[in-house]
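Only one chain is shown below, in structure tokens, and it's the form predicted alone.
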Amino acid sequence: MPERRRLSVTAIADLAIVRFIDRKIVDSTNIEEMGEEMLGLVEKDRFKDVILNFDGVEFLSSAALNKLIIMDKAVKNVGGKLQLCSFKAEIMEVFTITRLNKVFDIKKTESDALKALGVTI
């Protein structure tokens, strides 16, 4: 698997877990490399099912949101799914303001991400 640098991926199978490494994710450049290492996960590691595990994450910008929204589509192209978790309060508020909650599949936890793909660990 290649370097990262804003991501922190353990994979089970074709599933991906990924971690944020940055707490706050405001800076154009890791934002950029941030969407190039998740659609790298599907387009080059070829995992189908990603998890976005967001618990050390304090704050997104738009742009950010912007990269969910490719990776979305990209995991949705090749058949997967695309689970995220573990949100803070002031995170999970932006994703209902901006009604981004409708469009992601939104679970409390990890492991309710896991069970919702099925995956018992």
Contents of the next structure:
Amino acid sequence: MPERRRLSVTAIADLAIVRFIDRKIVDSTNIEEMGEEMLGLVEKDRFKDVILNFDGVEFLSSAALNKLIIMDKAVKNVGGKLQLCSFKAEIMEVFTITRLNKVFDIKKTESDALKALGVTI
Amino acid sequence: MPDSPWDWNLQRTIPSSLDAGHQLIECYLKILDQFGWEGGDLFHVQLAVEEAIVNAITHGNQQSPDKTVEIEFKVSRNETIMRIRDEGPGFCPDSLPDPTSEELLDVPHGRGVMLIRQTMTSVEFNAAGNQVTMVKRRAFE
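Now show the form predicted together with the partner chain, given that the preceding structure was the form predicted alone.
After this comes the whole thing, all chains and molecules, with the earlier chain placed first.
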């Protein structure tokens, strides 16, 4: 498995369940790394479906939102599904204000996301 | 002379460096925390100040080592003011496209100013468009 600095990844067949190392996703270098590591999941590691679990993430900037949009497109390009889950209330508000809740498939919990993908553990 | 309504204030000129900007933001957030700011109000302030300072450094000053960013913070228990000024040519905030419109919804840029406007009590740009003044009043005391 490749070394990752910004993400922690659990693989279940062609599904990647991703957690973020940083509690605050703001530093531009870290955001670039995060974006590259996310894209690597579909472009290098050939995962098809991806769950991004935001448990523990306290803050993210619009620069991080941009990387999520790019990731969503990359997953859709390979015919996969991207699910976001476990937002704290303030982060959910950011997605509502920006209307990105219309772009992303957002679930309350990781189990809801797994269920939506038809995965049982 | 009445006493200042502010419990804390800070004026700094920083280089066009995101590290310098983030260090100052962390300091500001600690002060807000000390004065009882929390939850959604604190999150909104963090969001707005992050977007404004990153915009000033990257878009305004183009991260030029020859340019600086002037920052002023004022804090009380119920209100905070942030003023950020860069040395760039400025921009017209009213001419920015709406990033929530259907055709721009999945475009990966252009949300910073909208987030600032949505989360602050008031936002004012100077005529040149290179200075923003943001006010946040706490939703509850």
